[in-house]
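A lone chain, given as C-alpha cells: the form predicted alone.
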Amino acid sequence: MFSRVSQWIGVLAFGCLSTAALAQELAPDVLVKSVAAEVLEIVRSDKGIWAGNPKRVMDLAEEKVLPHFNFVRMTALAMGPSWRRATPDQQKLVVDQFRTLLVHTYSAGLTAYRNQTVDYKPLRGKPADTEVTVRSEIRQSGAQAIPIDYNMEKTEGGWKVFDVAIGGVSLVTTYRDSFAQEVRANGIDGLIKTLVEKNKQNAGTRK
C-alpha cells in the first residue's frame, strides 16, 4: 500500500525546515534553503545517524522537519471526500497515524543520505501570496536529477508544507489513491486499523 511512498520520503531529507521562530521570519524559499544546510550538516557529521541509530534519526526528523508540515491539511487532502464523512475522533486518529507513518518513513530516508546536493529554482509568486511552490532538484554524480516541489502555505506559525511532488508526482495524491481504496474496502475505521498496523511494523523493524 505504501511501498512507493516510503521510497520517496528519503529525498525529503534534503530540503526542510527548522525552528518555529525562524520559520515565522523567513520567506519560504529562504527557509528551505537555509535549513537544508543545517540538516545536511547534521546528517554528514552525526555518527549515530550514519550507524542507523533509530532514536537519533527519529529525534532529528521530529526536531528539524516534521513541525513544519501541516499534517491536518495533508491528511484532509489525502482522504478526499472521506475526510468530511469522518467523525472528529476518526479525523484525529488518521492525522496521528499518518504523521507517525511519515516520521518512520522520513527517518529511514535520512540514513540513506551520502553525497547528494540540492539546487533551487527561483521562487515564482508575489509577496502577498499565501501559497507558493518551492522548486528544487536533488543531484548526485552519475544519476539523473530528481525534481522536488514543496507546496507551502503561510500560517500564523510560519510557512508549512502541505504537499510534496517528487518527479512530478504528488505525495498527497498517491496517498489519496491508497486511502480511497482502503476506505472503499473497509471503511474509515479500516483505514485507521491499516495505518496502526503499518506503524507497528515500522516500530518493530527499527528496534
Second form
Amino acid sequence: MFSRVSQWIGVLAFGCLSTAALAQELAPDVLVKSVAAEVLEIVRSDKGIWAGNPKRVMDLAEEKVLPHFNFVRMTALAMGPSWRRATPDQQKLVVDQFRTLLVHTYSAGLTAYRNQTVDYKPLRGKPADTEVTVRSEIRQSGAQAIPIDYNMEKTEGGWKVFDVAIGGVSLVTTYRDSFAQEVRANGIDGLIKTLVEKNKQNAGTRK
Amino acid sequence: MREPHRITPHDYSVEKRPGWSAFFAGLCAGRLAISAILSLHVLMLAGCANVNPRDPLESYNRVVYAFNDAVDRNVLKPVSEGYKFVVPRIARLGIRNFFANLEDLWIGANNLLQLKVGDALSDWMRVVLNTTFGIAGLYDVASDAGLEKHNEDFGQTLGWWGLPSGPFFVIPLLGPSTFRDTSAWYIDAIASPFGAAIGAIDSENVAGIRYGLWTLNIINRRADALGATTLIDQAALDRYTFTRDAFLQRRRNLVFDGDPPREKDPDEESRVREEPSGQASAPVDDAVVNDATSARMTPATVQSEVQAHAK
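Alt. form predicted in complex with its partner chain, vs. the form predicted alone above:
The complete assembly is shown below, putting the previous chain first.
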C-alpha cells in the first residue's frame, strides 16, 4: 500500500526531481541501466575520451560511476580475515589505495569501449530484498556475449555496487588471494606499500 | 590463524569419480602422462606444508608462466600489435568469425555430450546460417538472427559430468589450464573441425597453409586480447596470482554455463564487522561471502552441484 502511494508520488514529482535525488529512489537495475547508458553516451560522443585523454575518463568515472560503489565493503571482502586485524587507519589507507587502483583499471577499460551493445536481464528476487544481482551482457560478433553482473546492496544513499563479476570472474574474489599473499609475506603495511607502488607505477605509465 | 584453504589433495584425484567421469578420465589419462604429473604433485605436496590446494604446483607453474610471458612479450605481443596496426578491423572481425564458425561444430558436439540438445541444434544451425548467408563464416549472421553463440569445449564437458578441475597447471606456450582441461585440450585439438581440417590439409602436403592458418588464428586471437592483457598489467599486484584466480573462476563459471551454485563458506567468522571510523557499518550475509569464495569446492558440493545440474 505504502509503496504504491510512494510510486504515485514519485510519478507526480518526476518532473521536479534532479537526477541525483532520483538515483536514491531508483530500483537497482534501473540505476545500473541509466548510469551505464549515460556514461556510454558520453564515451561515444567525447572526442577527448576517444583520443585516450586519461584526465577526462577519470573525471567521468569519478563524477558518474564511483558514487554508486561501496569501496569499503569491496575492500573488506577482498581482504577477508585481515580486514578485522587491520587498525582503522590501515583500513582507511587500504580502501583509498584499492579505490585508486580500481578507478584506474576501470578508466582504462572504458577507453577501450567501442560499439558493442549491452543487454540487461530481468531482475530476480523480491521487492523487499536488500541485496540483488543486476545481470547484463555485452554482445559482440563472433564471440560469446560477456556477462557482467553487479552485486548491489541497499543503503540509505541508494543502491551501491559492492562487487562486479565479468564473465563470472568476481573482482573481489580475484584480489582475495593477491591480498592474502601480500599480508602473509609483509603484513598489512606491506599490502598498503604494494598498493601505493602499483598506483604510482600506473600513474607513471599514463601519458 | 586457520589457513583459508578448503580442499584436500584427494578432492581432485580423478580416480575417485565414478561412472562417466571415470570413463572420460580414463580416456584422457591414457593419452597423456597424467599419472606422472600426479605423482609429481603428491611429491610436492609432501614437500611443502603451506601450499595452496588449488595450486600445489605453484613453483613449477610460476616458472612456466614467466617463460610464457617472456615469449609473449618478445614475440607474440609485438607481432599481434603490428598485425592489428596493419590489418583493418573489419578484416580481423571476418577472420575471427571464420574460425569461430568452424569452432561452432565442435561446440555443438560438446553441448550434445552434455545432453543440451537444444543448444547443440542451435550451434549447428549457426554453422549452417553462417556458412551460407554468412559467406563461409566471415559474417556472424546467426547472432543477428538471435542464435546465441555458446562457449563449450571438452574440458567443460568433463566438468559437466562431474570431473573436478584438479590443480592449476600452466602449459608451456599454451598458458593457464588445469589437469582436467589439459587432458581435454588434447581431445579438443584433434577432434575439433579446425584440428581435423588442419590434418586433412596436411595429408595433401601443403604444410604452408596448415601452419599459416594456425598462426593466423593465434595472432588474431592475441590481437583481440591486447586490451585484456594491458588491463591485467595495470590491475594486478601479482600477475601470476591474478591470472590464476581469474582463470579458475572463469572456467568454473563456464562449466556451469554462467550460473555456478553458491557454496557454504567455512570462513564465516572472518566476515566484516568493523568499518573505518566515520563509515557506516556494512552488513554482510552468507550469500555474499559465499560468492566471494565460490571458486573453492569440496567433494560434497561438487557432487550436489552435479546432481542439481543433471535435473
